[in-house]
Amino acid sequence: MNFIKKHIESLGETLYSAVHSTGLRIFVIPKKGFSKTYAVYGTKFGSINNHFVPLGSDKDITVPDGVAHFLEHKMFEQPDGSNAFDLFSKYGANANAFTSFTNTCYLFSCTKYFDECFEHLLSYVNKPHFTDENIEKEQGIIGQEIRMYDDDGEWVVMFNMLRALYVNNPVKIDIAGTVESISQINKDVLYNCYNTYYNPANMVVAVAGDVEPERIFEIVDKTIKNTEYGKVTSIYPDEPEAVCQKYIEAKSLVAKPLFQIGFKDNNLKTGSELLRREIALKILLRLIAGRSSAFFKENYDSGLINDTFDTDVMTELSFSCVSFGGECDNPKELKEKLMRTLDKFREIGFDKAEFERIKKAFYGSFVRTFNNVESIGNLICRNMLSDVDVMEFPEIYSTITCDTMTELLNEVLTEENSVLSVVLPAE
């Protein structure tokens, strides 16, 4: 297998990449002297992918909400009745998996027996085993998980924010689905989703640690067999620019009211522009409401917010939004103060020295990512699944200016794009 070596001088890191004959993309970042090695095997299949054209078909289908998360759970069951975790435990490896809005990833970290663990990872993810009995059992287990999250105030306030922001986009649907939706999942649904989205051309492998790239490519070549593969066609509903509703409220078992102030970003990007927008939005939110900002200090000192206050950016190919959230006794007052702060920045602009300081600090945070093999692997996998070359970060970062902050402020952080989600303590 031919591979490409790309050295980023400013990061002091080298990325090795190759494409298997099946279309599977492999990425390796060697970290000489590191005791731990990490591998992640991901597919571009998340909770939003409920409408697609199955591989080999020309007709689209819609599957029950929560199927990506359900499929992730079932992948660990082996045909011989064992669990994929068993072999990882034997080798002293720490294994896990997760499903997000856009991806499903299987992973492990270990300090020895990497080759054996890596081959096992590739093997079990390529051996689905679904039966009526194990599906029915899993429906009960995941049903309990869904009910648990229904009582989680932080989970409720976030998804209510997404439901307020989006009219049609499936990002507003809980990743695990509902008790009713998962009851409709059967073997045919799972195999249809697996055969479409778990085809190698729709997947990525990322490895970080003290490894030889050539050896990684050899194991992949030995383990991954030529099966049916190809480009997946996911279908997303049209989404209006306007938000669905301005305010949404719920009650839960929380000690203090929780809030999320969300802003809908309608200017979706791809490739390097997607990465540039994510970087710029994160810098912008730190500039406006980071721990060193006047907004944070004023509202923290007054007691309106506390240490739970934070910001978040979600930029994907099919949706994009930013949020401010935490605990607050008067969320409506806080939103009014935030909107006044945004208007003030629109009026007087951003301090260039402060912008440069925060921008440099953000670059430092990115560089520190490469001190941790798990962070490296997840960073590479998530971006490469979206066809974003994260190793272009230094070049893209250099194009972001103070004027970029003003452009995004006026484009995204506007009253018409905003919503407020609140969770109050249950009586």
Second form
Amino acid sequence: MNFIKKHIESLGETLYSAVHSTGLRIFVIPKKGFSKTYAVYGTKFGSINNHFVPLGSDKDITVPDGVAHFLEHKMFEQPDGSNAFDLFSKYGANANAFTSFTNTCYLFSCTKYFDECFEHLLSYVNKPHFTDENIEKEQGIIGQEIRMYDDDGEWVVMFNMLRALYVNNPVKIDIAGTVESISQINKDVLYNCYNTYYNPANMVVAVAGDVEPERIFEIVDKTIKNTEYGKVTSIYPDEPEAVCQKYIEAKSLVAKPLFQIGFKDNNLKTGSELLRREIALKILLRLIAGRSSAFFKENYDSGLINDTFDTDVMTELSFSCVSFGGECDNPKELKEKLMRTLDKFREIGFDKAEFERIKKAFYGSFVRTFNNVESIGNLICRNMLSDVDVMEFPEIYSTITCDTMTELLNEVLTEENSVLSVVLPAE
Amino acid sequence: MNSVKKHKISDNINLYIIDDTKYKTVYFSTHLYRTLKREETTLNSLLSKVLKCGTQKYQSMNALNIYAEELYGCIYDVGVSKKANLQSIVSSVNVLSDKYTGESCETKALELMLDLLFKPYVKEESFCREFVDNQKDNLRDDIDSLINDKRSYANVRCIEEMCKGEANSVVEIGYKEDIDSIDEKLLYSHYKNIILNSPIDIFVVGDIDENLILKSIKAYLYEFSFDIKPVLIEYTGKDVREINYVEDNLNVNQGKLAMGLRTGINIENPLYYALLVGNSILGSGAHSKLFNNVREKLSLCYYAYSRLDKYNSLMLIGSGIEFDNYQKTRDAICEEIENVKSGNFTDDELEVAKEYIISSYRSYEDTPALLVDYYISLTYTPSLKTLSQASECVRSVTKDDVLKAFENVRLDTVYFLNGKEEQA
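Having seen the form predicted on its own, I'd like the form predicted in complex with its partner chain now, please.
First the chain shown before, then all remaining chains and molecules of the complex.
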């Protein structure tokens, strides 16, 4: 009976949450009738955490770019020389991990042997085994991962946008680092990071599937041990409000120029306000340039944009920005048109019926997330790692009005907050 | 496991219903089958794009998008896909279940899905010219932008070189050089030619009222005079004479290796499940030989995998590597193929591969689109198994079966996407 139950009638879902004595937060969404169960175990350690005070030290250190991602790869190494995938495979489970700007998450999905897989997930992530030899081997593998992204024009255009938006914020650094930076990683660096950030109080585990919450708690309790942990101190550089550069360009082997128009959001939020901002910004972008907007219609019909056009919102505790991107033969012209559209909305405001319709469609996409155990697990894990209770969605959603749109338009989508990133086709 | 209920609507029009309360959504799709032909593929591909531009009721893409938003942001699409020698034009709508909206969006979504295919926006015996011109440009963009994803580009190039001249190698997206000659009149006359005489499957997955759906679909299709001849699935596959080596030099940072093999075994062959298990031992999953040896031991790549084309008896192996490691990687992959062929794998590897496949079959049930895709293969290959029968077939595969299946596996084409001279 360790769980707090929160049932959301309109969604037909119940979230069970509990805090283990180690500080690990546990979240379960039971999904009756689903074949697959998904579990994700995450820590608040991402590519932006490159400057911190290590556990047991009073002096801060800076670690090489790409270390969080490197550590993620190395967690799979087991003391007996095998790798953590082996046991998952034995149970027919699919295991993986990913590193984002802010988090590292370890996950699996299975259709049988859930208890065994779940125990394995918790236990291998709590057993680091780093040696100089296995680090060298990984440099070859990750080196190829980095090369793969170098050839991905969409990745390049997105990262260049972040480089244009941010002067100091480490979000501008590639998640995997560079071939050069990862060559500086050794086992001491990895242990320093691990001991500081892989601390149950800094972590979250989320499970979605046909499972009993109490059973999840029992397995956590038996697997995760109480030890002394320090407080995590991450250090972030000061970020000026102004963008770094207005325009950035690169070349890559792509068919048509790719672009991202980015806007820096300097008003960082926490908790419910962070969720509120994410929802409101997503609705705002759809209202301005979604598939039913006048902006989309005009530029799609004239052929300036095509089906690749899309918008994106990234709202985190330590950075926030929004973007409009896709393929376009003349990105500068498109950006001018977008800025004119924004000015027009500033002048005449938003149509209330249109706003309500888009808001309704957005609600649909939220409910849809609960059709899939992976989406549920990731949604819960990502938000809870930022201390955001995503199940507050229905209440927060209902407080967002047409006036919220106007406020955000004037606050975020301004000329001085904007940048343009373009990738031109290489010969 | 989920059961699928089949209802015959009329000759060569069937409705398949998978009734399951666990989903938040109802997924509707209609599949119209054509025989894949070079002279028709671009027409079908462009047609699917134009059908998305408007219906009789919602006469522009903008009007359709507004309507979709009113239905709680239902997701609609029309596209083409390919299985063996069949090209299908597919319209689909994924809508929130009425349980979660308190409105009746489901029947509206069903009608929208049917309208997209059967009641397009038409003026004076022609599609709208602006729609067609715009979508011709978009289709050119789609075809060109294949290069943006180097991994799939290498795979497509490998298959293209390997299957030159084979009927099933025609691509479903169409050909750029065939776009120019199509106009709104020609496209509409093609539409008229195919809409009433091609076999149709309709799928509905979700928590639905079966009788209501059946009645609505029958009523909707009643006004059309269908005269449909069945199309037959045909498999291709040929023998390997000698290994074909192909290289492209492009401005890339990483080399992409794609190796095409002939298996001699298609989905109707009794050895298919043994081939599937062998393929998993070789390169499908983190337990596989390619993952553990080519990636983990030799540290040559971030990814290396193999997958099967179950219709055309092909196997494709892909990896992204340093340009200089081409020979080394190719040799390492060939060694792993030989290892499977010669039975150089443990009982554990065999069992793990089987468990992996069975588990992925089970997980299909959680994703309506995957379920539909599986059941479509079933409708055209009657000898094929339901998911639980297929799982049983996998379960009973022995080491000898894998060896027998792999006896026929032969390397046919090695494609390498290399850098330009100054980089390589």
